[in-house]
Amino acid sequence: MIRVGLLGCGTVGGGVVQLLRANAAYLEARVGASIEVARVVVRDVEKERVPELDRGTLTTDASVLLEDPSIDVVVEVMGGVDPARRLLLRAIEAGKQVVTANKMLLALHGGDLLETAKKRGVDLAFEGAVGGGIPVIRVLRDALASDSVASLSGIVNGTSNYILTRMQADGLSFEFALKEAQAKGYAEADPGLDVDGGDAAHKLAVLAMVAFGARLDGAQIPTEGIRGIEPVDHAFADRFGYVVKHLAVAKEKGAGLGRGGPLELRVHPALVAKDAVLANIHGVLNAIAIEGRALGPCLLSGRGAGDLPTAVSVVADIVDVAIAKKSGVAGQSTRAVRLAPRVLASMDDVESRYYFRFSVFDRPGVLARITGALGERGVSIEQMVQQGRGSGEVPVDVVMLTHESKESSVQAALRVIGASDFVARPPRMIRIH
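Which coordinates fit this single chain in the form predicted alone?
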């Protein structure tokens, strides 16, 4: 028998218990042993849980689980950094196989946890940390083991994608779409980690670990959220043949690609062409597009959050580490993830096309001053449209799309334009993917 201990039993933990019970016979045949949830550490043993859970397994004392030599696998689904990090390190040092769905913990301390697991000869599995039920970690670690990843980009936060989808479809404001998402359970009461991009940045750091072997601090990833996107931006994007999505983007730069060049990692809203696959990922769905140097393009899409989708990935990890333990090859998949410090490319060096929206007073010479400020810094305009006409004191929107330009030049031009007396509001800039 494989005995499992759960650290936490909220939404995802409950899903894990349900799947283990529902698929018990199939999983036993696959592993060669039955899987039993033996201990469950929670804050409140009186709280109502999924009916499949044996309440006799509940405890508030993590030591009861960690010091039990009969526990084979420790599954962390409690979230946050501490005490999760401390408890996982104790589990690893005790020689237990470890499964986690904690993207924040991995983004900030994944390198240390993986190195400790390697030294101890145990597996640290984390498929559920990115993309819910999408098997992106397995694809990057195993299916593409013979290839190298040139780039990846994805929609990895369902809350932000739902909000942007509702804004695009029905012209809702950000605030109204957010309230709707909260009412449907798609957004937390405090949605900051989702809508400000932090959750997506954590997931991108985890993806970079597996795709590029990057040991880095997820807090260093340049990150922008979606609070500043307005219905008018969706309308202009549609007019130019794009939709607005919140993307996590990673690519290797410079000479010697695939051999340790600088990494360009960034999270921000982007205009995506309507006929692109990512433009057609709607609602709470997630999708990750991978470009392999030999494989070429590959897309993975599915439900990126929730109890059962994420539990599917967590239970798959439990099965993998259980099989490895029974076969005497524990730690093999962890050893396959080789990390090294990587240099993060500066956002100043990013080269992209851009969308600008200027709210300006309709006065003679304004367009010349805008285009002059851009042109002096090497930013070339591809398309331009002015929405309506105003008086000298009533602002109008002027929207421009650029040819490929350097981020440092764009930011320098926007600082000059934003400080001008003809600008009613700070300029809006969105990169074009």
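Everything quoted here is computed from the prediction, not taken from an experiment. We call the rigid core whatever largest set of C-alpha positions still superposes within 1.5 Å between the two forms. Residue numbers count along the first chain shown, from 1. Compared with the form predicted together with L-homoserine (HSE):
- Core-superposed comparison between these two forms: the C-alpha position of Asp275 differs by less than 2 Å.
- With the core held fixed between these two forms, Pro135 has its Cα displaced by under 2 Å.
- In the core-superposed comparison between these two forms, the C-alpha atom of Gly185 has shifted by at least 2 angstroms.
Target state, the form predicted together with L-homoserine (HSE); input state, the form predicted alone:
Only one chain is given; partner chains and other molecules are left out.
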């Protein structure tokens, strides 16, 4: 028998228990041993839980689980950095196989955890940390072992994609759509991590570990969330043939089939052409578009959050680490992730097309001043529209799309325009993907 200890049993942990129960016979045949949830650490043992758990397995004391030599696999689905980090390190030091879905922990301390797991010869599996039920970690780590990734871009936060979809398609307010996402179990305990982009940045850091072997501080990834996107931006995007999506983008310059050039990582809303695949990923769905140097394009899509989709990934990890332990090859998948420190390219050097929305007072010469500020810095306008007519102190929206431009030039121009007396509000800028 494989004895599993769960650290946490909320949305994801509950899904794990359900799947282990529903597929017990198949999993037993597959692993060659039955899988039993032997201990569950929670904050409140009195809480009503669905699915129900044997009262005797529940405890608030993680030591009961970590010091039990009969526990083979420790699954961390409690979230946050500490105590999750300390508990996982203790589990690794105790020689247990470990599984986590905690992208924040991995983004901030994944390098240390992986190094410790490698030294101890155990597996640290984390498929559930990115893309919910999408097997993207396996694809990057195993299926593309002979290739190198030139770039990837993805919708990796289900909550943000759900909110953007509901705002775009159904005209819901941001607040209402967020409440729905929370009720469905998609959002983080702190939903600011979803809507301000932190969760997507954590996932991008995890993807960068497996795709580029990048050991980096996830907190350094330039990150913007979706709070500033207004219904009018969805309407203008639609008018120009785009939809607004929240993207995580990674690019590595390299020659031929080789790897190792400067690494660009960023998380921000983006205008995506309506006929592009990522534009048609709706609701809680996530998608990661990978460009392999040898493979070319590869797209993975599926449900990116929620109890059962995430549990599919976590249980797949439990099965893998259980089989590895039984077969005497524990630690092999962890050794496949080879990390080295990487310096991130500066956001100033990013080249992109841009969408600007200027809320301006409708006076003669305003357009000339805007285009002048952009033109002086080499930012060339591709399309422009002024919607309606402002009057007196009531501003009007002027929207521009640019040709490929350098981020540092765009930011410099926007600073000048934003400080001018003809703008009613700071300009809105969205990169075009």
